[in-house]
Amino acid sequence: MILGVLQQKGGVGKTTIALNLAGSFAKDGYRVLLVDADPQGSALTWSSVRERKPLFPVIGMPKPTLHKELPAIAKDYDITIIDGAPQVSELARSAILACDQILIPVQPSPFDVWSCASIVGLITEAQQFRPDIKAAFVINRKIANTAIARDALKAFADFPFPLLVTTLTQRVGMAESAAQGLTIVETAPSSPAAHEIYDLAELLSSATKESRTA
């Protein structure tokens, strides 16, 4: 599976979930490959900084031939996970056609879902090349013991994905790992985050097999 974590929109958190998400599938054993396809390199910048054994590897690829270069390196491992580049497009529609799986993180509000319309267009322009590329919205950074704004939810009604069941909580510790060149699943694996997390890698996980099967 090549999954990406994709968005238009900067500063919704796709690397953060990008890499918890690369960590806890290589807790469960799967061989992980993260690339970073951000020209900021941030995944980058996070796996210089870590004194541990690395969990996964991490390579930077911002190419807008990314699509055509990854499946070759991505074969030799079970999940490679993109984290994306914002608002440059011809970066993003690379990395669109090279993933399986395309995760779109939004932050609760209407405006940040209305954002999305970018990087739905493009998914969408890319399906016409390629019909099983499937793509669904994530929920992050809510605020914890808040109700999603109804005015939030309706928005995403105008988009052609769907929006997961599962949402991810804004965490203090998800930055503090994150410093240190770790994800949450290392720091605080019983932690309310982290299961957020594994629910996350579960949900995208099943429904990679349910799609092998059909």
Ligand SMILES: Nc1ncnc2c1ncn2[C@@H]1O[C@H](COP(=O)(O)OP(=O)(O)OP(=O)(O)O)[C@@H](O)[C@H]1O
Contents of the next structure:
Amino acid sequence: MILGVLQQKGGVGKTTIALNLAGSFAKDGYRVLLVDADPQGSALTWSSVRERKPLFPVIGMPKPTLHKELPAIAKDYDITIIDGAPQVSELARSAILACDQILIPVQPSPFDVWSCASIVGLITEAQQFRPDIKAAFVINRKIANTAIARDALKAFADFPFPLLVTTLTQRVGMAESAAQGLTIVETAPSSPAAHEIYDLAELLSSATKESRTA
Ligand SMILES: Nc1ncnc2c1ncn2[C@@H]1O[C@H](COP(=O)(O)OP(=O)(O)OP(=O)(O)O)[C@@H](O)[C@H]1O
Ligand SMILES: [Mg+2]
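Could you switch over to the form predicted in complex with the named molecule, since the one displayed so far is the form predicted on its own?
Expanding to the full complex; the earlier chain stays at the top.
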């Protein structure tokens, strides 16, 4: 499976989610590859500050030819995760075409939901050539013990992709572990933050199994 964590809007948690999902899948014994498709190179920087043995390899491929080059590399892994770049449509188009499944992180405010129009448009375009590409939204940086604003939830209804039931909460530990080149599944494996990541990983891997058996 090639899973893209993609969103044109910057700072929504693409890199944080990509790294932590990769950590969770690696811990479960999957052969995981993380592809940094962002010219900012945040995932590569993360792996360079890491002092421990790598949990999974990270390669940099911020190229508009990603969809052509990645399948040959990804075949040696169970799960390849693409950490996408913000803004650049040319890179986003290629990253989308490389994916079986796309996770679109969104912060729980109507402004953030509206800003998804750009990535949704690009994915819908790509589905004309590759109707098998699946996409879903995941809420990231939810404030603990608060409900998601009804206006934000309503705004999702205008888009053709589902909102996953699993949400990710704003957690200091997520930022702190990343600063050390680690993932939450290593620094706090029993924490609520890690459990949210396990739940998301489980949901994504079961969706893949279902689509294979369908
Ligand atoms: N669930 C979370 N809890 C706490 N902090 C978070 C969470 N998700 C993301 N962050 C923080 O938000 C900031 C932006 O996250 P991140 O870099 O992962 O976003 P991005 O979408 O990859 O950004 P860019 O578009 O620049 O690549 C970072 O400082 C990160 O530590
Ligand atoms: Mg990033």
